Amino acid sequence: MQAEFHQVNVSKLEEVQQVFAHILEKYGTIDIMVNNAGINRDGMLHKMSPENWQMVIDVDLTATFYCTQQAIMHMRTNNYGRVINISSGSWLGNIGQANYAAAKAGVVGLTKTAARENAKKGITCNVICPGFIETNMTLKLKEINDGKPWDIMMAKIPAGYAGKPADVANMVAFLASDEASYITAEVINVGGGMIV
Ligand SMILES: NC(=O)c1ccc[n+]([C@@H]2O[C@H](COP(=O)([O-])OP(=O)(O)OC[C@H]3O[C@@H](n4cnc5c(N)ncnc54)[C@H](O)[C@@H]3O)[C@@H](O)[C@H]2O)c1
């Protein structure tokens, strides 16, 4: 096993391309595509700016699109592939987040219609919606108002818990498998009965 790591801005197309080049140059194919990068700038929509919502746009949805595009268009020439896209519960709409949920429903619609123009070519294309996960882009929520935002989103979810890292990893490793070779256009939550 090999692994190797490239620092991408996958919001610059030519960066994406520049990647996939190097990982089809050197090892002939790509098999699985988990797209996880992403950021949120939150604010009430009558404050938002346009920096903020195209900052979102940018690297939540279409980095999104980029790097789908360019591993299905491997993986259709292999008739084989498995693509998994991050969105969030969010896509069903949050209080302070406009651009973070429409970036994430944008993310549903972009897979679900990927899996559909993909399923005869052996390629699965699924969504996780993850809910409150610790990491770092929630666990900043401890240092505001003496953590009580954090103590809100607690409330919040049934399972009384933020996930862990590795409560979506394992649903990416499930996906990823040939266990799950007739599950696509899926949104699966991973999220302690948060999202309902
Ligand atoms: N943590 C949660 O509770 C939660 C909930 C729902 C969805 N998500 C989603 O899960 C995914 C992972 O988030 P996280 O919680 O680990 O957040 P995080 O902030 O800890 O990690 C996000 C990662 O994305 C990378 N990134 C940001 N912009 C990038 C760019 N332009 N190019 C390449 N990489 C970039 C960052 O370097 C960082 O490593 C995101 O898509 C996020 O929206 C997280």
Ligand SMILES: NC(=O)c1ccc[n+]([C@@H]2O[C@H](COP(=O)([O-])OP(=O)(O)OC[C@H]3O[C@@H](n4cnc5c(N)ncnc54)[C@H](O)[C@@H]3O)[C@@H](O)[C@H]2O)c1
Contents of the next structure:
Amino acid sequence: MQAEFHQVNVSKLEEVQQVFAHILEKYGTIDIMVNNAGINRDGMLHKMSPENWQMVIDVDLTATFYCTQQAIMHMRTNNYGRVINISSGSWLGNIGQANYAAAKAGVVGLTKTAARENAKKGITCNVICPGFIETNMTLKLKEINDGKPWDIMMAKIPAGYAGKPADVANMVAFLASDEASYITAEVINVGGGMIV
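Starting from the form predicted together with this ligand shown above, please give the structure in the form predicted alone.
Shown below: the chain alone.
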């Protein structure tokens, strides 16, 4: 197995096209596309700057469109492909995240549309919505206000603990596999029961 890393601003179509051209020239095919780029710029709706709105939309939604479109153009010629987009439980709405929720809801709509358009071409398109996952960003909540924000989040999760990045990665691996060939247009929550 071999891995390559490329620094790409996925919110810029030209950069996305360049990296896809490189991949196709070197490997000749694109079989699996996982859209996982995302940022947040939280703030209450009435205080949110247009810049913070647009930045999140560009990275979390427009970039997903660019990469999905580029991948599907090539997957359709092979009659095979797996598109796995990472949304969030916040797509259902979350205080202080109008931009993020809108972008992640857009990812769900985009994925379901792509699934309907490409199912007969052997391409599956699904969305994973992680719940509260233990990352460097979320672990910082333990350092705020004697850890109360962390405790509040734990109380919302029926399983009683934060997920691990591997929990999301395992679902990605399954959806990318042949065992998931009849699963498409689905929104799959990985959140210990928090997202209902």
